[in-house]
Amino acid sequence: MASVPKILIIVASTRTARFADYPLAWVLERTAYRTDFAFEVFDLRENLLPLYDLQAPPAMAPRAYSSDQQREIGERLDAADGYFVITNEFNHGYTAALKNLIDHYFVEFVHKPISFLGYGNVGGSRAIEQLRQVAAELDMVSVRPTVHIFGPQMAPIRIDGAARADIFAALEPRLDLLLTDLHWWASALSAARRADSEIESA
């Protein structure tokens, strides 16, 4: 029997006083009861890589890690069956730390699903649209449903516990849609990758 999909929750913001911790806590609370997933948090603030300076692009030199740190992170990415990215938006884009992480790897991401929760002035929409393009180049599947937390919602979430609960409660149906699609894609693509591996080793 196949194991449940392993999903890496990637927290993209590295700021000291970041908003990301609020949606992260909510997502962890909402997923804690689920037995059809195995979730692990990957916090970029605690896993910053040096700026990209590899001898060869990761697509041309798979798993040719240049440091123990890069290897350890690569192994965590490799072990995941899919990703749930919590991303902020600055100047209509996503964070440099997230781009730097992505650029250090390739085969670790291939044929896996990626999903998004965005926050910011327009709910992180522009950052997510850019990330969808990057995901396509990595031969990933971008899960269609997303969760958006808009600028006017952010202050109440920070300062008012009752408002925070109401806002997140209203977002639960969208999160459920995202997780349903993420589970389908993670399961289907995991099976396909196993089949490919069996053919290659035969």
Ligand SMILES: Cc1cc2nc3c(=O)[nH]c(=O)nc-3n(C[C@H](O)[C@H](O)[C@H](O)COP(=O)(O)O)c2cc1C
The other form holds:
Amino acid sequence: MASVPKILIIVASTRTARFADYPLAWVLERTAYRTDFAFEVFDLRENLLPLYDLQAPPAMAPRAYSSDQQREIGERLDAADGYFVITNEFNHGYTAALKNLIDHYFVEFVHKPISFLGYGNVGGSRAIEQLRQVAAELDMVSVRPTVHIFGPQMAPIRIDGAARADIFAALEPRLDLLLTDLHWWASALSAARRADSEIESA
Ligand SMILES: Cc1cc2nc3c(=O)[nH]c(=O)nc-3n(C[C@H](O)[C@H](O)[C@H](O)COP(=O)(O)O)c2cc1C
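Now show me the form predicted together with this ligand, since the one above was the form predicted alone.
Whole complex next, starting from this chain.
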């Protein structure tokens, strides 16, 4: 029997006092009981690569890592069957740090699903829609259901534990919907990738 899908939760914010830690804690709490997924956190703040300066585009030179750090991150991305990105929004886009991470890799992402939780004035929607475009170029599937935390919800989450619990409780059905779809895609695509590698090694 196939193993459960491994999902890397990518925390995009690299700021010290970041909002990201609230949704991260909630997602981890909500997923702790699930035996049908294996989740791992990838904190971009702890895994910042230098600005892109590779010899060849990663799509042309797969896994030609230029440093131990790039290899270590590449192996973590490679090992995942799918991704769940917790993203903030800067100037109606996603952050430079997240783009720099993505641009260092290619085959590690190909034929895998990517899903999103966004926060900001309009729930990080614009960052998420930009990320969907990038995901298409990486030959990924972007999962349709998304989770959004809107501007007016952010202040109460930051300051009031009871309000935080209420806001996150209201988002549970949305997160569950996302996870159902993410599970479907991660399972289907990991089976398809396995079939590909069996044909290649035959
Ligand atoms: C340079 C800059 C641009 C920003 N632009 C947006 C924006 O376009 N949309 C938005 O919703 N929030 C925007 N914000 C607010 C951030 O979303 C907010 O600071 C958020 O808390 C950042 O996430 P973090 O606390 O997890 O790092 C911006 C913040 C900065 C510093």
